[in-house]
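Just one chain follows, in the form predicted alone, and it is written as structure tokens.
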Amino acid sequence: MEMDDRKMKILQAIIDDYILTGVPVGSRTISKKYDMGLSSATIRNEMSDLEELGYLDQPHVSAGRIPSAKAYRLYVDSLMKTGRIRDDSLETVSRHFTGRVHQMEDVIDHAASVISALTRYTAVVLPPKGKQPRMQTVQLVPVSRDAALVVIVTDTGIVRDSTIRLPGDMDSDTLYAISRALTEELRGHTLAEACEILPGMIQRMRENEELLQGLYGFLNERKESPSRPHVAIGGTSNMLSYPEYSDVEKARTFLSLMETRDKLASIIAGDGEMAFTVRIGPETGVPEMVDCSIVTATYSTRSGQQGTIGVIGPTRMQYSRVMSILNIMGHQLTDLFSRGDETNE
């Protein structure tokens, strides 16, 4: 028995209908809703063949059929139509990512929130991986008589800022001169390396020891920890609105997984070198996610580091829409992180 065009059309109709309704699909539904010129009996026979081929499951004897993981894989690879999202959804993404680049954690938290709101699924965003960000500029901007804003721009285009205390009256010209000296010494170094360099600068610049000690404390608190990346999650409770997760035990298992962020990061990272990755049901390799699908995409920083954005949803998720949204968000994040240096040079 082979998959011919008629079986493919019927299977696509079943998947489209089930994604929309979440209700097992019967032959009469397909006959009435989709103009195929086929009788209900013919469709029923084809559905039996599709079940035998492993593309359909029948949860109950008297119920209609639902797509299997094998069916969704065929759908994503061959049957899915290219999706378009509404202009107001595009505006939502753009509106949230205009203006100055902020701390990386803020950006990816925001991205997870926007993705989950647009897809109505659970979103996970991972920061760029690989080598640690390297400092490009250090600026000390006076905000009061006894405080200055520290602005550090890295090669990922991320700005890290905080306020440190100033010793007595220190004018803007002095702060500018110190900023230049810091930039010359620390450019190209990671935050951890900067913490090793600063004690030597403190020894040479005794007249500014108090200020530099404050800067050292600021950097020491923010040294990157590559073993524990920040994992941003948005819309965890979204999954509970789908009938697949009306079962209390299944919902509890999913929510428990969302709390283990290290494990979640390893799951989402997956095959990070691919532009898009779609893992359906058992393909996730995670028993707790056997009824879920994971769609991921990548984004890049100016220095070539790659981060991952992902959506977790039921296997009947709207794959086309999800991929369109991730594509747009990936480009937005890449543009954002790429222009960071340009706007601060």
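Quantities reported herein were computed from a predicted structural model and do not represent experimental measurements. Positions refer to the first chain, counted from 1. Rigid core: the largest C-alpha set superposing within 1.5 Å between the two forms. First, how it differs from the form predicted together with the DNA.
- Once both forms are fitted on their core, the CA shift for residue 246 between the two forms remains under 2 Å.
- The two forms, fitted on the rigid core, differ between the two forms by 2 Å or more at the CA of residue 214.
- Once both forms are fitted on their rigid core, the CA atom of residue 179 lies 2 Å or more apart between the two forms.
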Contents of the next structure:
Number of protein chains: 2
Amino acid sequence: MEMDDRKMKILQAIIDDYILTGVPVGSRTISKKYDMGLSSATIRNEMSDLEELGYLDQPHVSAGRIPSAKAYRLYVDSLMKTGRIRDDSLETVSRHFTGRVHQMEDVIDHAASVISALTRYTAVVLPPKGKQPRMQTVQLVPVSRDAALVVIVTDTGIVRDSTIRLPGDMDSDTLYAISRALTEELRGHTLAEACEILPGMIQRMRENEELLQGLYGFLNERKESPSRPHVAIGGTSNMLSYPEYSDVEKARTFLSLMETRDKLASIIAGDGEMAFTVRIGPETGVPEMVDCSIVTATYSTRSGQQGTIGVIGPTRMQYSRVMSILNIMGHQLTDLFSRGDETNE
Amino acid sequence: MEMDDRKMKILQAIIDDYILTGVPVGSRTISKKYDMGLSSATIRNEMSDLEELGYLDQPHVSAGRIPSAKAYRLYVDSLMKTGRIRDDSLETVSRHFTGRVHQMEDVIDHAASVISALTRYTAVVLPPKGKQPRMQTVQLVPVSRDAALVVIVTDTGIVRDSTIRLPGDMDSDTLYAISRALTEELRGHTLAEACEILPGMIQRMRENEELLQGLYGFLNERKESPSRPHVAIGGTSNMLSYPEYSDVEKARTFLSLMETRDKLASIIAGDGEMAFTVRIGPETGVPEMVDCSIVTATYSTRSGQQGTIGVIGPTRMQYSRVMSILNIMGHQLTDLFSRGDETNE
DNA sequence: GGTTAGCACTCGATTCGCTTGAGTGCTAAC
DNA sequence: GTTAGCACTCAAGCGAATCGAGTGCTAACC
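What's the form predicted together with the DNA like, now that we've got the form predicted alone?
Entire complex below, previous chain first.
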């Protein structure tokens, strides 16, 4: 036995209905609400076939059927109608992002809350992540008598600044001179490379050994990951509106997962290159999320870094809606980040 | 009728028990578990009195009594035994903060998660907030051909940096010269004052008008609040472990509240000066939190800024435990921030 | 007078059985 | 191949019965 056109149509109707209502759908519902010109009995036979094929599950014998992960997969792959999103939603998105220039963190926080508000699911936004950034400018800014701020500008943005200790009294001109020398020497290199170059400089500039040592330590500490990325999350509470999470225990494990941002980031980030990803239930690879689906899209900045936006919702998700929202938002962010220069973090 | 010593002891036992179990406590429980040398009948009489005095509520006639907000107030004010916290918890706290230097945001994120892990409630940490910071150094760091990073160091830390557009090609020496002039002129002034001084400078330095205009816009935008403070939250999912929140709808409103960080910050921040605050139920002034309590403590940095750490939990909270944890954590943070120079953010 | 044993009473929670109704699977007729 | 019809299943909803924790009151006791 295999899929034919009619089975397809019936399956689609079942999925549509289930996504809408969240309750198992029966044969009568399909034959009445979606006029197929078939009686419930016929639908019943087809549903029985669809179950055998693995597209439908039956919670118990006298309930309707619910779509399986396999069904959703088929749905997003081929039979989903990619609905045009209503204009007002779209307007909301762009209205929120035109206007004044933003900080990176504000932008992604905001993006997360807009996405979650529009989709009514949980949204996650990861900041742009580049390859090894290359240094462009190094500057030491005096903060107090004995401390200076290290500001490193790279081609992908600034490395999170932090203070280092200054050996003795050093006026701002001296610091500037050292900054120039450092910039000269380190420009175009990655942080890791800088860590190899610095010892040589320390040899040559004995008089500033202490300062440079401090800088070396600073670089060494963050050469691996320029800074722990700021993960923006929005609408975690939305999940509680869905009957799937009326079980408190389930809700709790979900929320705990949302709290461990590192783990969350790695789940969302996925394998990377795909512009659009839909992972359904078990496909997420996360045991806690067997009845969740994750949809992600990417955006990029002028300097070619890629960021990820994602939505987490129940497997019974309004995939087409979510995908079009993510699509719009992805473009919006890409626009925003290529327009201005807000690649700093 | 008024409170006597015995009533006090009974009330304390009731509160202790209720905090522990979360179920209404009956007279028999008290007379058996807490050996008062009194029969349940006597306790019953006393409980009846306590109810009349407004310290106890009775959910329904055949259930035990639960402490009222008034009772908790009395409890934290006078009859709570400030338990020594177990050593391992304390160790956990300090272990997490010794070691390498941290970024401000990392520290407060971390503090929130440690507090929530120790208390099993929801923790909120607000970054240090000073009065009007005074500028110390202004420096423009070239980022690209047509953009520069503005770094403003104030007596309380750095103002969140951001880029402004550069008019034409400007080399780093020119930028440095301008930076020096700006520093000269603006040192010691608040951001708001700077906004009044700048127009004059623009008059005098016509050749850099465009750049200075950009800077002016930059300052103007953040003179009110140097930057939207980063609020760290931990353990929101902990709340779901308490029967108080087994009602999904309740949980949802609580979580939504936790998501609006601005509102949350203003709730936690409170009136400010008190080193220790305990607000019980209605005292929080937030309708959504009538059955929550908020305990806050403060910490301070070397430059005298004050930050707030807080715990939100059910009114039936382990107040003494929470207070001692906040106390320790407050000291820990104060130590950390006065030891190093991590007043930048 | 304070304390306590005893008892009737209340009322939420639990259990049990019954009914209802949505939905299925099968069969026989079209 | 489609459909009407029917027996069957089973979760959910409902109400009565039961249970038990806990109270308030009274009368006896120290």
